[in-house]
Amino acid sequence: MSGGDGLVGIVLVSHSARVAESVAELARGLAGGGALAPVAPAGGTPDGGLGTSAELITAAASEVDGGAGVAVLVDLGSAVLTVKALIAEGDELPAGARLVDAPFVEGAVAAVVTASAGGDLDAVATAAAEAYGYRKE
């Protein structure tokens, strides 16, 4: 267990290790100051290509857990496949680890401010999931 303060942790899985450090970085930025969940991002695969890997999920996994819960959220695809299967698992991912239904960029910025608001995983959830309400126009 590492990271943490008491904060649930945020892992993004894309299918690019780019998009997922970009989105990582766009997330922690908008959160603002004071405490700051910890965030991993976990794109591509280990060999730099596109993809995922559970390796990778599972590692960032173990970077963020702080023993608050860990909001996994996906790009798509096999990524979402990928998370499900370790979670099935049952001893891949952190205790508490969960798949969090939400769009990629949008429930990202969500999570990370709800969780570095001291939000717990039920309420991390709900915030970037609520993000599929965000209208554009």
The other form holds:
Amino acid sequence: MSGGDGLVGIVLVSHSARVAESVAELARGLAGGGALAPVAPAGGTPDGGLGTSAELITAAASEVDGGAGVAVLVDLGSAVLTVKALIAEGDELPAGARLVDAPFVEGAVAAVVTASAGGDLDAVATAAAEAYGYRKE
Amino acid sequence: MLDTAFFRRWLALAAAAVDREADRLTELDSAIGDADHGSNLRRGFASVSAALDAEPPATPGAVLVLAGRQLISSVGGASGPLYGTLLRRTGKELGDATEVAPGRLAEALRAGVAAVAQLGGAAAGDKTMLDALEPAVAALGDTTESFAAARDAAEAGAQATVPLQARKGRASYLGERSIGHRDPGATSSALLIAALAQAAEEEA
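Can you now output the form predicted together with the partner chain? The one shown was the form predicted alone.
Let's see the whole complex now, leading with the same chain.
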């Protein structure tokens, strides 16, 4: 529990370390000034390859857990399945960790903005999911 | 009755089969996937073997739960959480029993396969591991002799994925181009069930 200040923590799980780190940077940047909710990327495998690492995900989740819940956003395939399986394990992720059904980039920005504004886990999940509703044409 | 040693033998045989067939699995996966199924599963089952040697579990259920956990944490691709869920759910169904009747294992495996279907949102016919696992557990009866029938059903199920169009996973993006290729997940599932049958034959 090193995240803090009662804000919801955000974990960004991508098959690529660079994608996860870049999306975290983008979301932090767009969330603007003031208090920032803790955000941790969990991208790729521990050896730097493409894929999903349960180990990196659990480490990221405990890093951002400040007791207010952790919203986990994922890109695709094994990232989705690994987080679902970890949540089913019961004791791998912090209590209150939730897989949020949202588009990865847009959802991450919405989640970090909402969490930084003090939104609770439901508000963060709802804001991230609403990013699906924003059409681009 | 099947004891803890039987379950360890099953997983050791599965690990050996995955190691032996890893190149073939990756070759199948290079046709319709991202060409890592063999290497991912080899890493996962090596981790299972190491964990089972490091702290040998006391019951059949504990063997499967530990193995499933290792697969989830070490594979790196979708097969990790899927096989991990299969073994963990099966192990949890077996509870604390120190010996398991073949019929009990059949029931527990059916629950494990159902959990895989739920996690992946897939069904038989989608060109996934379920195309081998579902016929296998359907063929399992209450004797160890039925494990051979399960092996044959899994192999036939894996072979029957060739003409199917993938509807789940990376292969589904290929649409009709996934037709004509044997599914790597169904193929590795057939190896897992063949290892079970082999463990049962060595038991007899």
